[in-house]
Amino acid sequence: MTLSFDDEGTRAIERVYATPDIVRQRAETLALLAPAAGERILDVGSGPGFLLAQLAEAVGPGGRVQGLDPSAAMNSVASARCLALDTVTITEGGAESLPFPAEAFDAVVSTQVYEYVPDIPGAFAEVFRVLRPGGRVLVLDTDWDSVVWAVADRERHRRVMAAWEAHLVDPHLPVTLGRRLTEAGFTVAAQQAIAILNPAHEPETYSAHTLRTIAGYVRGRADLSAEDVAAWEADVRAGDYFFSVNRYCVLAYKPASASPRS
């Protein structure tokens, strides 16, 4: 079972992606993509509209950002924040079936989409028919074997985080995230990490938000008590707080020379 993103939901998707880390994984997200004035890009689960807001300032105004959710609740966020961008458009939709035609795309970008997504080689394929020949696509996503959360029961924290993963279709999309797009037809350009690291807990970080989405989506599951997410809270804010979690980064070119794929 996947997370709701309703109108409670995206309202705490909102907050965690303006937190400061966040903030500053959109910055390295934008520096590694590189948009320029005048490009026409795409983002693939836009949620509460961040990224497109800062695509359409780096693509001006002979440019065009298309915001791509499947979330009415997302988009709504999204438009409000984008509602002064004349060269930004949102449409409800998802990964695996672009509602554009080909070529129509200069550079995909995609942050914490693909690891929902059951069908990879065909949501890339998607995203190579839509893209220019030469034409360049960004995907971050999460492994989550790459949190460090310090605890002192480690058995219960082990059950949790596997109580967490089961919301995702593939907790661990990273590893294979070059060789999927190099299979769809990509060139891998560059892979890199991003690191988000609170050695404190504060609440406007990214770990204190997705503690408590964490406890909120696990308790119950798994044979998960609301006494036993208590006391995972409990213990992961005592002693030495410590949270680190890694975001990978792939940059990849459609070739110059590419025919459309059937």
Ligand SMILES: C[S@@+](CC[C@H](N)C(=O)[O-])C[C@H]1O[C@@H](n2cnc3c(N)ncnc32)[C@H](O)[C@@H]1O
Given for the second form:
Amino acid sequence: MTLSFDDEGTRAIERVYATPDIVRQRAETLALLAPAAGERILDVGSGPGFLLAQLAEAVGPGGRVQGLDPSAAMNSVASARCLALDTVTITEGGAESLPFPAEAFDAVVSTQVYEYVPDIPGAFAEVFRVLRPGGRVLVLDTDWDSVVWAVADRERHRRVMAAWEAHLVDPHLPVTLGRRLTEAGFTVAAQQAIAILNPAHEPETYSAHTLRTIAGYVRGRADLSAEDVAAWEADVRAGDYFFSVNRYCVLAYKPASASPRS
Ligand SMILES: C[S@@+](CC[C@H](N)C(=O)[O-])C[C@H]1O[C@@H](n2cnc3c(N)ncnc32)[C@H](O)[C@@H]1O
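Switch from the form predicted on its own, shown above, to the form predicted together with this ligand and output its structure.
Now the complete complex, all chains and molecules, led by this one.
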């Protein structure tokens, strides 16, 4: 069962995505995408809209930024964030069927979204359709195998992380992203890892927020009792605190010679 992006889930995402760890992740993502003045950019699964606001600044008054997300709660937070930005439009909808005409965008970006999407070939065909020939797509996702958390009870930790991974359709999507984008007709130009490293348990870090989110999600699932989860949290926080995870980005181009697909 996936995470619920309702009002409470949206507030949790908004808080964690405001931490310096994710602010830096967005800066690295933007540097790789390199949005230019005047471009039309689609953010698939735009969530709380942090990236939309930064994209609007980058494309300037002559550009256009389109957010798309199936969660009404996310869209309401994103709309409030982008209220003063009249080049931003936010539409309710999903990655499986993009409600936009062919060749409508110069670039498509999507961060931490495709790991929730069951039909990746269909979703990437949609990205291909809405990009102009020569346009680019940047996809960022986590491979949850890349998590390093210092614990004494590794077996309990393994059970907790397995229960957490069940909230995603594909918790290991990054290893196949390059191939899948190539199969969808794109030419992969760059792949990059962005590491998040928290060598201490400090409140405004990605791992402090994620520890709470994981504990809340796994409690009562996969035979994990409230006591098991409390013991896991205590284990993570005891002794030498250490957390790291990798995000993986793929930047790919639609060939300039591509003919329109309907
Ligand atoms: C972890 S949040 C990431 C939000 C945003 N991309 C960011 O990085 O700040 C995942 C987002 O994906 C959205 N989402 C889930 N399933 C989706 C789908 N099938 N199509 C598009 N977005 C989806 C959720 O509503 C949520 O806003």
